[in-house]
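The chain below stands alone and is given as structure tokens, in the form predicted alone.
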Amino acid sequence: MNEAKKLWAEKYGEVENTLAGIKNVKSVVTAFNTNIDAVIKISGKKLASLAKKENLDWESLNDISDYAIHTPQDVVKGAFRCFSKGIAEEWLIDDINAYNWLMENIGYDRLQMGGQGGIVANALSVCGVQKVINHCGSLPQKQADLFLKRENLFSFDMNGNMTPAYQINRSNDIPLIHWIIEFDKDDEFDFDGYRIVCPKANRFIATYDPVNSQLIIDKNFISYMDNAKAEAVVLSGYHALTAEKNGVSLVEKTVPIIEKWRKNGAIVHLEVASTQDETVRKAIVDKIASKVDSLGLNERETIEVLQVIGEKSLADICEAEVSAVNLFEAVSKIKQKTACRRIQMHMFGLYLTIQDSNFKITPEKTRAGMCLAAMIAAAKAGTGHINDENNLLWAKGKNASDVGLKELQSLSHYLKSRQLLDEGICDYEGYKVIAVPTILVEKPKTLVGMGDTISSVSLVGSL
């Protein structure tokens, strides 16, 4: 293990140069979803009191039908599910009364940038991309205040002019507020004779968003992109759609947009995100995954994709044991079914990428981007934010985690490749496999937007 740590310390030693190289990236676009996150950390005891207040017992607390929020009780059920399993999920609110209940009974500790588009835009602007262009479906002052005050980060004002995002106030737009309810690892509480212990720090997201839930796209953004060249587009926002509200057709209408971006030379990356509506999830996989250059997934999202590509037994295996070997099989299967050129999966302790042998980014550059992403993710977890360049390399000098190295060792043994353990790169069945053990922070100050940061920095850091 010590020898492996030394080898990976050398690779992490190159991160500073990788970060400096991002300043050569001229233009990256982030779309479609940007919103306001209302973040609050709640204890198990608070969760128990809310359950009692809403007249829930053990049986009703676990009675979940459609992973959506119709009533205040559904908020408590979703939060309990994520707390007890240590998982992250996002459920959509379809009733204003549940929104009002959240405001009155839970509130928030702070407001921060939300939505993959907004989070990624802030992160990439700090990393030094020359021009970051963000799509924002709603940009009132409250939203603009959450963009970093940086002159390399742009969106579009009410007149269609590209302007530094923090300076914009589209005063007719409404604030789009999502609740991020966070839990601590090992927090515990008793309820109806049961003891519940949170196995992993994570969060439950309750979303009320009439703009992003209809994938309303700013025409000024589209007009600009028709004539502009970007080196990469980091795409997300489909997970907020539902089949009941035309979700499949909304997915389909973006296909020609994506094809045009790729034709104009952009590498298009889709951050899959946890999509609760299975019909929409299947549409994303069937209609978008093969049209983009790259997919980003965490372990939960990987399992959810398996469920809609006819691989439920493999999904059950991964659900029962979240391991690098099982998830490698999962990502391999997703790659076969979607024909996407590059898929990156991040799990606890390890990042894994499978890409075509002739992919336009070399495995060595992919590994460098993944190492940079791991360093910046650790900085975000350790400091609480990466709004300042001085925070980006906070984890410099820290070792790759034992958890990650053990997972890498297990995967290397499974693939019969010592090279994967030593170099993080190997060939497998005509593909390139790249795996990086990550730097873990024992008590993270935040996990919000972690996956988005990992995926976007991995890609842009490899350009």
Second form
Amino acid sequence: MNEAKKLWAEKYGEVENTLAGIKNVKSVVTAFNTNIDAVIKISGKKLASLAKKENLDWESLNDISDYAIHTPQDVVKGAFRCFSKGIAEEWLIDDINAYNWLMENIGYDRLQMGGQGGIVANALSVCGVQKVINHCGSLPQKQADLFLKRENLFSFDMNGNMTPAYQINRSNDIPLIHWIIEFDKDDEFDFDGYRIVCPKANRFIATYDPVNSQLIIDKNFISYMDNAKAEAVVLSGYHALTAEKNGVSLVEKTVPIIEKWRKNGAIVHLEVASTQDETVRKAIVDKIASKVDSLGLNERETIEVLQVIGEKSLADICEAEVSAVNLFEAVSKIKQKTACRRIQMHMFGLYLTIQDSNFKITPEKTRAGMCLAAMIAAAKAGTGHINDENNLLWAKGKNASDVGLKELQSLSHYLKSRQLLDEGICDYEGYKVIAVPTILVEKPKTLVGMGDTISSVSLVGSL
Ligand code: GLC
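The form predicted alone done, now the form predicted together with alpha-D-glucopyranose:
So here's everything in the complex, that chain up top.
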């Protein structure tokens, strides 16, 4: 194990060069979802008092019908569900009264950039991509304020001019606010004679977003993209769609757009994101996953994809034991069924990519991108943000985690490849497998947006 740790320290020693290489990337586009995250830490005590105020009892608190927010009671139910299980979920608010209730009764500690598109745009801009172009469905001043004040980060103003995003104010647009309600591990919830202890720090997202939930796309962005020469597009934003509100046809409508971007030479990466609506999730997998060059998912999203591709029993196996070996089987299955050229999964301690042998990015470059992503994710977890380029290599000198090395070891036994443990690369049934044990930070200061950062830095760092 110590030997493997040393070999990985050498690979992590190369991240400075990989980061410097990003300055040669001319342009990356991020779309579609950008929003405002209103972040608040809530205690079990406060949650219990809100449950009481909203006249819930133990039974009604646990009576969940459709994982959506129609009333303030639903906010409390969703937050309690995530608190009690230590899980992350996002529910959509369909009534402005529930939104107003959140504002009055919960409020927020801070506003920060939200949505895969916005988070990735800020991250890649700090990493030094020459030009990052972000799609915003809505860009009032409040949203613009959350873009980093950097001259390499653009969006479109109301006249369609490409302008540094932080300078734009589309004053007729409405702010799209998503509540990120965070809670701490071991916090207690005492209510109606029951006591629940939160098993894992996590968050509940309550989203009010009439623009992204209808996938409203800025036409200025689309016409710019008609002739744009982007090296990569990082795509997301389907997860807020619902079948009831036309979600499937909204997914389908983007297929020709994606095809055009690919034809213009971009590598298109889809960040899958957790999609509650199973019909929409299936449409994303069936219609988009097979069209893009690359997919990014975490372990939860991997399981969710298995559920809609007829692999329920494999999903149950992964659910029962979230291990590198089980998730390897899951990712290979998704690769077979979608024929997507590159799939990257990130889990606690390990990143795993399976790509075609003749994929346009070599396995060595993929590995370098993944090491850089792990380094930058550790900086984000350790310091709470990556807004400053001097912060990016904060974790330099830290070793690959024991958790990650153990997972890698069991995967390399399973695949009978010592090379996978030492080099992080091996062949498997005609594909290339690349696995990287990550650097872990004891008490992460933030988790939201971590997956988006990992996937996008991995890809762009490997270009
Ligand atoms: C989802 C949420 C958004 C959050 C993001 C983080 O897109 O809607 O609010 O910032 O996930 O990954």
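Think of the rigid core as the biggest set of C-alphas that the two forms share within 1.5 Å after superposition. Numbering follows the first chain given and starts at 1. Not measured: the values here are computed from a predicted model.
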item	value
Core-superposed C-alpha of K85 shifting 2 Å or more between these two forms	yes
Displaced residue check between these two forms: H413, CA, 2 Å or over, core reference	no
